[in-house]
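So this first bit is one chain, no partners, the form predicted on its own, shown in structure tokens.
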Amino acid sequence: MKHLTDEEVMLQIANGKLDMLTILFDRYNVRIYNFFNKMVHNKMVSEDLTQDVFMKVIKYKASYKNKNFAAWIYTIARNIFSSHYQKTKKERSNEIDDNTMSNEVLVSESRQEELDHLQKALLQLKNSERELIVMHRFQEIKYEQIAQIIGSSENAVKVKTHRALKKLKEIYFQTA
């Protein structure tokens, strides 16, 4: 089964077959729920919204058309951390200092306050333009997919990308 496409996976999911959603769900968790980490910093919460984008792609299984289906997860992805956002618009600035994010690798002090450090630039991108640099530079999610996702075209995300990227950099030297 694991030599299945995500697409064909979907399609039999979709046709009642959820058992197959555990070889998507291995596929696609690590990396739903460091997008959310990168966009929310914050360990719980990204764990309480990848849940939510498993049991999202749970419900709208009838409605998935045999399109790119990483395209598809990350469309959940990013709505469902829109009303994240949305819900939780007044405590956004408490999450900045809500570092709770614990690293499996160990890394240096001084490599953990320069991660620290970069997140905290990160954080202060407009939730557009943090989307963008998690998803390419991250999640290392091609140009074309992120335009799907996005609903736009691949060119106007590269620009876009390579704005939030400069505005990235400036905010990172200028707080360091």
The other form holds:
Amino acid sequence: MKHLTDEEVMLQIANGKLDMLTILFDRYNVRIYNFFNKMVHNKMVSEDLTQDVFMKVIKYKASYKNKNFAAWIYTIARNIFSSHYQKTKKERSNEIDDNTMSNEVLVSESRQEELDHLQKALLQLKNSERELIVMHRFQEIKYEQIAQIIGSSENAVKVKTHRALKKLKEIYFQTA
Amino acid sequence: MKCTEIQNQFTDYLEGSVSEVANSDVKEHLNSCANCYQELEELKSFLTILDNEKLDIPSANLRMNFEKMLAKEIEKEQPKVVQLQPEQNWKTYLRVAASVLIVISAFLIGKYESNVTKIANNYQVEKQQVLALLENSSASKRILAVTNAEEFTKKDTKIIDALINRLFFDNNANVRSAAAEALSKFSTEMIVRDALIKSLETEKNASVQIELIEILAKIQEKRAVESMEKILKNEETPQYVKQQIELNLPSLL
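May I ask for the structure of the form predicted together with its partner chain now, the form predicted on its own having been displayed?
Following is the full complex, with the preceding chain placed first.
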């Protein structure tokens, strides 16, 4: 079982072998969880959203049809993040106000603080910018695949990712 | 080349994924542009911070909840799978169909068998009635019995014997005549043909003779020619009987 590709496993799940989803969960749960955690910066919410992704994989298994599995599951993850974002828009805007307030007093003394600082900088990016950095830098997804996930060209993804990175760097050093 | 264009290539440049030509272009630009050089240094240190970012490990709850969810989904799917499995359905339907077939065939066989015995019983009863009637003292009853005997399309030696008996020995000419007619139905039987020829030889009654002549001509019994010629020669034979023989004899010659 372990030597099967993601696509082969997914096809078997689509054919009704639901228990095979455990294999894909093993391969993807940490990455998907970290994707959400970078996007929303909340462990509990990220776990819930990761759970939602695997539920949607089962729900939409019939629509899978031999696509690149990583691209497919990240498409699902993005959609889930998007609906979560819409749902919590109001709460989140208050949250960001709190974050910007606390940013002013934050001093990067220890490594943990440095990471918190980076996370807060990340949260100040637009969703579309943040997800590019998360997918490319943290998840090490190739530009080509990101292009497939967000429905863009590889070159456009490269340029956008670079711009987002530059913006993030500026936010990071400004508030450092 | 403009600074922005060079800077757009920085990430690829740091990853070493730009072409050699572009690589030397970037290097050349960096030597002459302090601004871009500083930008690159900043980006480099920032990427180090980013790359130091380790994957956060989710709590055990995630796996636990996933396994719970999956078990539930599999359970939900289970009855559907059974329903959609054609093999299972097939066998069940086959079993039901087979039992229905057995019940129906058992019923039909029973019905058929009872019909057969009923018909056989009826046949036996009717035969006994006919045979009894043939011995009845009333001539009209015997005629009725003879005509009823015609209904037995299936050859039955008992019935045929009884009819031949009537043909030879019945006192009433009408009964003998009716018996001859009834026997003509069984003309495929040799015993019937022999009886009809013999009867023509012994029969004295003109109307019965005429009946016999007609029957023998109809069944093309060539052996009857001799008897017919004998009757023709007989001076006592009535004229209308001779005429009947002369009418039918050519068809037998």
